[in-house]
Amino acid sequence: MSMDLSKSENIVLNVLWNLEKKGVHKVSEADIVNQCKLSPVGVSSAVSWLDFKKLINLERKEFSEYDVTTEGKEYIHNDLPEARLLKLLKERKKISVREVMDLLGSEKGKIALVQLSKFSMKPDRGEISFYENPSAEKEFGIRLQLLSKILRNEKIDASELSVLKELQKRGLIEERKRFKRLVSLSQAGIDQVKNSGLTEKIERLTPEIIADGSWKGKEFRTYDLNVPVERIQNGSLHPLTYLIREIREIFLEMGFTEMHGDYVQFAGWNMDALFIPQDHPARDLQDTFFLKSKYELNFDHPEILMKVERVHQKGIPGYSGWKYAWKEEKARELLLRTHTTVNTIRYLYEHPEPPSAIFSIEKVFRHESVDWKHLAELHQIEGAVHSKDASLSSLKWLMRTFYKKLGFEKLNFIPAYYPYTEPSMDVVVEINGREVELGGSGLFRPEVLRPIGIKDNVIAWGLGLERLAMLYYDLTDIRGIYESDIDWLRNYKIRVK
């Protein structure tokens, strides 16, 4: 039985039929776009309708794409560390390990030495010597060539797969999973072409074709108002929204109060009040989004600035401070908050009486390169307990209880350093035998608490939501959380419970 088709469906069917006659039985949507004047969106829509009408067979195939990382792009411009060292050895015949580190830098020097050792050029008594090894030079050339090839989005040959894995292992390229739809004519589609042809019919009666009479003698496409339509799935929560609700429910069950804050903050609250010195690297443009405003904004609670200045310059009894010339104008700089700990400090200043248990799950912003485990815009799970009985032991208990409710049984704490907590710990969870660091925690330093009028202990933590979601949903790339993969969004599963 033949059926009326839209103009775009006719075009796609015609392309498939022409390819079928040439012996090409299966093509991608991109191939169809190259064979007609329809846009990729038009082809995709026509393919979906033809699949619904059973006139084509549709196959979803996974494939990989690769991106060159920032480090990889640097090597494309400046050459691989191992190739640079090999050139140096060719010129000098012998070079000390110390000189390698001075010329290439500590990190790249180590990389170069490790790579050359695979070709039997190993340091001996603090020196590395050159000997002719054509295979090393050839291999390094292949690596650089493949990096450039990936940057140009060129096809990778099967013979290059071993080098590809080496580059991926070194973090010079990143793999991203993609999906494409492969299309072929079904028997019903072949019958449609043979029995009814691909005559273009008028779909819409417009004023133009009425005026010029071009509609005369042409067939109109019929519409069956009773034809069954594809069942549309109900909407569902985004995976991240679901996880946020789960976390919020856990904190509320534990008796915590939720707090909120603004994206835009003064550096005085975001940095200075947390005892982060004004020359700290985290304040650099490379790490922080600073803002300019044509309006002069009032610093809320300006009285705290004098207290913060005193702590930074002179410290408090028993603690020496940073001993530098603190500047109020730097504290008044505007920025996009780099953490939600600023919520905690503001809340404690406005609610200084203990006890209190507070939390927030909100966005923060970091000026850093986006890759498989880093985002410039992310969520932070913030929490704090203000109590005279708060201690490192109670912090560990809270963290274990929180993560156990999320399904993580194995939890470890590793000593760490943060400017505003002492002692400090990184929270590490174990899943599938692999340890993953999820965030920092500790006791607020007295230099943080005294200016805001707090005398008792405060334990606090800041945990990455997206990093947690990667484990929660068994993802290998943090960017996958925000991609519009409809199949995954409809069928995502919780892996860790």
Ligand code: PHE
Second form
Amino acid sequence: MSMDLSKSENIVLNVLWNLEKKGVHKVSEADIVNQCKLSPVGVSSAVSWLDFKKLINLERKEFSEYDVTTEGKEYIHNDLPEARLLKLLKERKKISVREVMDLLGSEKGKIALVQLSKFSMKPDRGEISFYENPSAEKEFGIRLQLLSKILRNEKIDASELSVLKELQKRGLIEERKRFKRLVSLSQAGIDQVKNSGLTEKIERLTPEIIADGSWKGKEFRTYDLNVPVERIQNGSLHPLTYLIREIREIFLEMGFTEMHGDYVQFAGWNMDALFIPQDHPARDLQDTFFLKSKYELNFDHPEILMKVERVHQKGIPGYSGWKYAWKEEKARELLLRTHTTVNTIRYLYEHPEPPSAIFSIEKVFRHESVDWKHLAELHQIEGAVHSKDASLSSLKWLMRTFYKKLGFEKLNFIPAYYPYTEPSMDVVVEINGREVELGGSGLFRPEVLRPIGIKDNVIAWGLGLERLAMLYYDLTDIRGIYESDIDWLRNYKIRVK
Ligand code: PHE
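Shown: the form predicted alone; wanted: the form predicted in complex with the named molecule:
Complete assembly follows, chain above in first position.
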């Protein structure tokens, strides 16, 4: 069966067929351009289509092109250092090495000496003498000629290859690897030519050919509705954005309210209000990014600071506190939030009436070295439930329910420690026999709740989003999430629940 081809496809096929008849089977695209009136781009696109339709065979072949470097260009202009030195020597018969360096510059002087020594002109006791050697002059001429030839993009003979390699080794020219496409007719292509006879068909009905009647008796090119077309890739959500939306959906469906917070926070909210003592290692410069402009902002709820100070220093009835000299200025320091638990504590302070169920999926920052399972910028899935009925078992139920909705059935809880929760537990997911820690959770301590005026229970959690994404998308390296691998961005598979 023969296909209807476009005009340029027909032209290219025609060229190939004419060459084929002369016994030439394989030609480059440039050869085709020379044989017809199509532009290089026109030929290239017709060749791609013919290849797509399997009417030709394509072969990619690597070849080298050369560029003259800046140094090479300078020599084309001023001649090679060795040639310049040879000319000088011819006139003066003898020159001191020092003078060579003065005249040519030390770098070029050295090059010239090295090159001349290959033609029996070696410096001896600080001097170099002329030695009649016609092959030197000839050789230097050849080098210069080849350099100019390359600059003019002329074809290089096989006999010039050794000089070419030498110029390349000296850094006077640079090799560029290029590809060309070699084209030959396939059997289907030959059949196509024979069957359709390459008659030109009308592709476009223009007012002119209707008016002058030249369409009469001609054949029209039909639309080939069976030609497969390239798939168009439309945009899609980034896998992490997709996952964030899924998670948001889960919490909203369960009646949670989404909270939002700022990247920059007072240490007083990010740390102190959460009963993290001021000498805690997490407050170290090694772990946290502090802002340089420490005191420019006034603490937004100064009335809380006194209460926080009291719990840290003295505790509350039944709880002893940390017993140290708490400093207000440390609470006023600004930092990039290290966890979104700061969103929770702020929300609870501003909405102290129970019950509430809140969540956020936002970014946090840690002064951490990045590796296959650690990032310095990551998102946390944060949340809390404030209710007198909230308990450890409701927390476990919530975690189980949440992860189950994302397709993770096997969840384990292991005892953990956070200064602001008691009891605390880490959430671990088991997948393909592997246990992956996803984050922390627990019941807020009275030392956290009392200063903000809360008496009922608050269960809270802070879970890593990227860790979860690793499992969700089956990645072995967490950094892959931010690497923008186009194939992954286009073809990622969502987990079937
Ligand atoms: N904030 C803890 C973290 O960043 C997680 C956590 C949140 C723990 C809430 C207990 C309660 O790892």
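Numbering follows the first chain given and starts at 1. Quick caveat: nothing in here was measured; it's all calculated off a predicted structure. Heads up, when I say rigid core I mean the largest set of C-alphas that superpose within 1.5 Å between the two forms.
Review point. Is the C-alpha displacement of Ser387 equal to or greater than 2 Å between these two forms once the rigid core has been superposed?
Key: Comparing forms between these two forms, the Ser387 CA shifts below 2 Å.
Exercise for review: Taking the rigid core as the superposition reference, indicate whether the CA of Gln115 shifts 2 angstroms or more between these two forms.
Suggested key: It does, since the Gln115 C-alpha is displaced 2 Å or more between these two forms after the core fit.
Check your understanding: Taking the rigid core as the frame, does Thr69 move its C-alpha by 2 Å or more between these two forms?
Key -> It does shift by 2 Å or more.
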